[in-house]
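Heads up, the chain below is alone and in the form predicted on its own; it's given as structure tokens.
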Amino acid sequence: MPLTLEIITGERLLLRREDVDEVIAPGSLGELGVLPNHAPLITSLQPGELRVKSGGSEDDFFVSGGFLEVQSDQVTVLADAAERDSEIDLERAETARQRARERLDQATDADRARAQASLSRSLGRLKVLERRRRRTSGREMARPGA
């Protein structure tokens, strides 16, 4: 039986999939996997990349935290914002990148955990971008907007 998997936002229902084999998904203690009959679970997100994989293809979006609860076979994410790999734009998440390490080496005590979010958040959804750079085998990706 494959899992149920919502991806939730305060704005929007980002995704419903009902075929849905696997959730690979940036706990706060590390990756966390999750396959059909997974026992109950709720726990922490990490800004990073959470993996949708179904029927031999795999779908990737950026989450910059929140909740992940496992009840039976139905997977929910709650983030506090979330991204699919195609709604990334490369060259705003370069800039936020740059201008969090600028921060975070200039920053105060005071200032300095919010410069590492920012720049964790930036190298998250970087890397969402490079797997799906990866997956596309070379061929040209579009960027949102172009």
Contents of the next structure:
Amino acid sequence: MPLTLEIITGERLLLRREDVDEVIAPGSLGELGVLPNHAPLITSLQPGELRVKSGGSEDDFFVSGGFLEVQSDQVTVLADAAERDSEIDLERAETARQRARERLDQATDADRARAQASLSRSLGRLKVLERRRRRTSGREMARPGA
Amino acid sequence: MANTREIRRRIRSVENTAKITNALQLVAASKMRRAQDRALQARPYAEKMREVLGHLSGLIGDPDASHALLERRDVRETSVIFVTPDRGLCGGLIANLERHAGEIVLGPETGGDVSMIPVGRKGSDYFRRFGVNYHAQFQELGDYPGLAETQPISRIAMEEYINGDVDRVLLVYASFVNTVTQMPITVPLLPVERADAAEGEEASESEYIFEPSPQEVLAELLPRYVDLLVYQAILEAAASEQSARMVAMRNATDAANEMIDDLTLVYNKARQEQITSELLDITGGVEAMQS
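Form predicted in complex with its partner chain, following the form predicted on its own:
Up next: the whole complex, starting with the chain shown before.
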């Protein structure tokens, strides 16, 4: 029996699907995969990529943190913020990463934590984009560099 | 009987008022639709979060899983987050909110001291007259506030609660029932109420795996839950405000149109009377010349 997956943010219901074979999520203790018949679980999430496998295809999302709950083949992601890979703005993520890097060098403690959080968010977004790029360019023949 | 020119001026002025209230009504109607959508869209997240918290509630009594936001204390000081519109022209909404909040803030039965965090200009103006102490205030959140705008509010509430400045935080806002009904309500925000586990789920609680640990999940979940309660209250308040304004402006437009009809009738009567008396004058004059 496939999994039912819901991705919910405070602002909207981003996704609801009932034909999911596997969910790979950025748990706070590391990446974790959820297959059907998983034991009941609640875990916090760190910023990173959420991969949804269904049939032969895979959809990628970025989540900026939150929770994941598994209960009787029902997977619920309560995300602070979540985006489809196609919604991510490459330039914005890139600038955010650079800004966070700069801040991190000169920041005091309180700012440091914020810069660190912002850095890991932008890195997470970039990672999702990277996977998307590899997947599409793999289909069209690999392009060098970029 | 007022003369015709005066009545005509009066009609024109009421027409202008009707134009303005009609425009305000249209603006409020379009904002209302969006604000209502947003308020309704935020509900699944809140419900799901309550559910997860319910799964944790078996642990909430557990001393290992305690958290500063759950700690109950004797109430010496209450903080009231009071959400009101920034602008008026929304019928009885603001007066109802003020009356409702007044019972808590100024009423005798609350007990202990009361401080406030007014969100929105109207509520802030109102209680300033009573010399209520404000710990913080927020205004101009915009018509469609996001989580980023409401988070500072919930963060301050949590801070003053954890510091022990206040022993209880209440949230007062206009809950959105439907377009014609908005109900001022009071919701306890802090300490976080023990969520009731859904019926029949009691058994599965102990089987949950928590990562990294129940305490850490609770520590992450609770602040977000509080953030969300405040966010939702503000979305509901925004939907209520626009709905109340739309209805108030529609009533005003209807009333103005009715007044125009009445005045037009009076105007026509006066005009006819004038013509009649002119005719009488003329015929009287003619008769006088003939005789």
